[in-house]
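Below, in structure tokens: the form predicted on its own, a single chain.
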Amino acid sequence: MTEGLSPSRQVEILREGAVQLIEEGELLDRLERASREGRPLRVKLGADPTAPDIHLGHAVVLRKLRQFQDLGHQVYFVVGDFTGRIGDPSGRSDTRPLLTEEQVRANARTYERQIHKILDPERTRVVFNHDWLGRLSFAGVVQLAAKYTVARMLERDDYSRRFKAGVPVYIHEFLYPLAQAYDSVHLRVDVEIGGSDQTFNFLATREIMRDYGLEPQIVLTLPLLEGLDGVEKMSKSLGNHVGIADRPQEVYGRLMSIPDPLIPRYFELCTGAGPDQVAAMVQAMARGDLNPRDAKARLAAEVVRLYHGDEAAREAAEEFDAVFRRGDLPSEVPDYRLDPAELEGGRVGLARLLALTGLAASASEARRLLAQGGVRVDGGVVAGEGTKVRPRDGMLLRVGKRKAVRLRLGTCTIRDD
């Protein structure tokens, strides 16, 4: 814990790693007043439950929130069970699909459990914005909408690009930043933090809070973490994510797959490593004193340790070495019971079977894996795209070294048609 530090020292700690702090002088002033009044700052993070898992990209912001808590401040984690049904247009080239109430609630149920892997439950208030936005009358919505102009909305790149390209921008999308702003109005927030893609929404909130006669919130934005592909930001919908509640072995294995240039960035944003430690590691790799694979192993072990503990990190590292260096099977191989209705004359196309069992995302991906020789049936490599199998109880399907499924049905004969 770091409570009791001077306001100026708190500002130094909080701005570390930030993309923007708007405005630093306002934060210092707010901290000084809060100290005199003997109260914590109210710090807000909003998260729409558009998917059930919190991943390492979210954790960048959550770890900054934990710094606020360690300095003695109160976090308001706003679950967007109302705004999540609209969908945040930030970074989108099209309209997000509207989620059902059931989808949003199902996703929201997992959030509280996961955030407490990082946040202090004693200093975290989890609130749901349907509690106030759902009660807002149509007159209240009109009053809120009257506080922001269409011209200002169209300054937002996401909207202007779509408008110029003739891609529809729907009225409900304009309501999203207004609804997000009203969260801060309702909670009387001192500070809001989030990814750098939220800057437009946060600045709009500052203006709207002024119009409601409130002191505008301070804005602190953080970097967006690139996903495992090293190109797009981390996102569950893109499949380039690492969930903090994933199995330790899965977290470890996925982090071992990141491109080498991402190693310093992941150390900086996903672990407690300081700038000096990261710089020393980069220099060691440049000199050839540190192999990138060993650096990734350190990274993977540290991330697993943060969210699952020391023992889980050790076991995940041992299993990774066993699977990738000795060719052993993963410790958990799920069964897949094949429905006889999926068989044609007792056989089934292997590409289709890989898709059915989840070893490939689609039949087309399965055909690519087969063409590359990345598929094994009972230990033997199968390279023919048109291969069919006759299933047998206990037949082992394997893609690469980390994915495997054991079938439960029939007998197996491999043939090429």
Second form
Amino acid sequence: MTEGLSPSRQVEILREGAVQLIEEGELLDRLERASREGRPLRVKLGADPTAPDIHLGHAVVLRKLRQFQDLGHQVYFVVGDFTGRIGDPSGRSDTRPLLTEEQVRANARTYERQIHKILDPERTRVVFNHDWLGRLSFAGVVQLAAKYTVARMLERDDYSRRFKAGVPVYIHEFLYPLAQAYDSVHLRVDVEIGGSDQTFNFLATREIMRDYGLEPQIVLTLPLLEGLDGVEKMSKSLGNHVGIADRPQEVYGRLMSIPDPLIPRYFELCTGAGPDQVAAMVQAMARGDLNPRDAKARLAAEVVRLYHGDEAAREAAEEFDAVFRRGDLPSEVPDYRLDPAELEGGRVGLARLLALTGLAASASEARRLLAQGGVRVDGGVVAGEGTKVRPRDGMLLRVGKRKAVRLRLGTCTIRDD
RNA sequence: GGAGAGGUACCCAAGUGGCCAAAGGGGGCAGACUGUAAAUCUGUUGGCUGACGCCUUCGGAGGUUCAAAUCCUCCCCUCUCCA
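Could the form predicted together with the RNA be given as well, to go with the form predicted on its own?
Up next: the whole complex, starting with the chain shown before.
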């Protein structure tokens, strides 16, 4: 706990690692007043309820929020159950799936469970913006929309780029920043925090808050973490993410797959490593004293430790070395229970079997894998596309290094589903 | 309302009657190599089949033709300019 620090010291802590802080002076001023009045600052983070898996990109922001909490401030975690239906205009997503009430609630619970790996539950309030946006009348919407101009809206890079490129921009997308702004109006937010891609929305919110006669929120943006591909920002829909609630082995393995140039970046944004430590490591790698592979292993272990503890980190590292350096079997090999009806004369086409077990998406794909030597049965590579095998209990099927299934042949096959 | 351009596989994009299950790139997957699931190189990338081959797919529905992503009709959607 770092509660009770002087406002100027708080500013120092809070601005560290930020892309932008608008305005630093305002923050200091607000902290001073709050401290005099003995109240915490109200800090807002908005979240889209469509993909409730929190990944390392979100964690960058959440860890900053945690700092706010440790300084004694109050977090409002706004679940965008209303705005989520408008459709997030950033990025490629065309139309968002409409979520049902239950889905939203379920996703919100998933969120809560995960954010508390990082946030302090005592100082976190989870709220739903449908509660106030859903009550806004059309007249209220018009009033809100009258507070911002088309020209200013088009300043947003995302809109103007799509507009110039001839990609459709729908009118309701303009409502997205406005709705987000109204969240801040409703909650009388002191500080809003988010990824640097949110800068436009946050700044628009400041103006709109002023228009409603409120003090504009202070804006704090943080770097966007690149995904595992090193190109796009991390996001679940792009599949380049590492979820903080993913299995430790998965977290470890996925971090081992980042391209080398990304190593310092990940250390900086995903671990507690300070700039000095990172710089030292970069130098060591440049000198050849530190193998990038080992740096990555350190990164992976550190991140796993952060969210799953020491033991999980050790185990994940061990498993990774076993599977990928020594080519051993993964520790958890799922069983597949083969239906005897698939057998013909005690045998079954290997391609068919691979498709059944899920090791290949289809029998055609299985044939391709076979042709490429990517399939092993009980340790031996099988090449022939049309190969038939005589399955036996405990037979081990492997595709590539990562996927394996153990065959089970029950004598009794009572199926009640 | 008028004029024009477009809609192709997971994504971008070529293809304007048969040689098209559809070029190329990205992404994915597999193999080689390695220091790792990095980088690089190679292969592969609709489904069914041991195989010959068959079936489904180029916005949607019909039609012409021995043969349609490609031609015709209607419809839906997007963009640009004009009003």
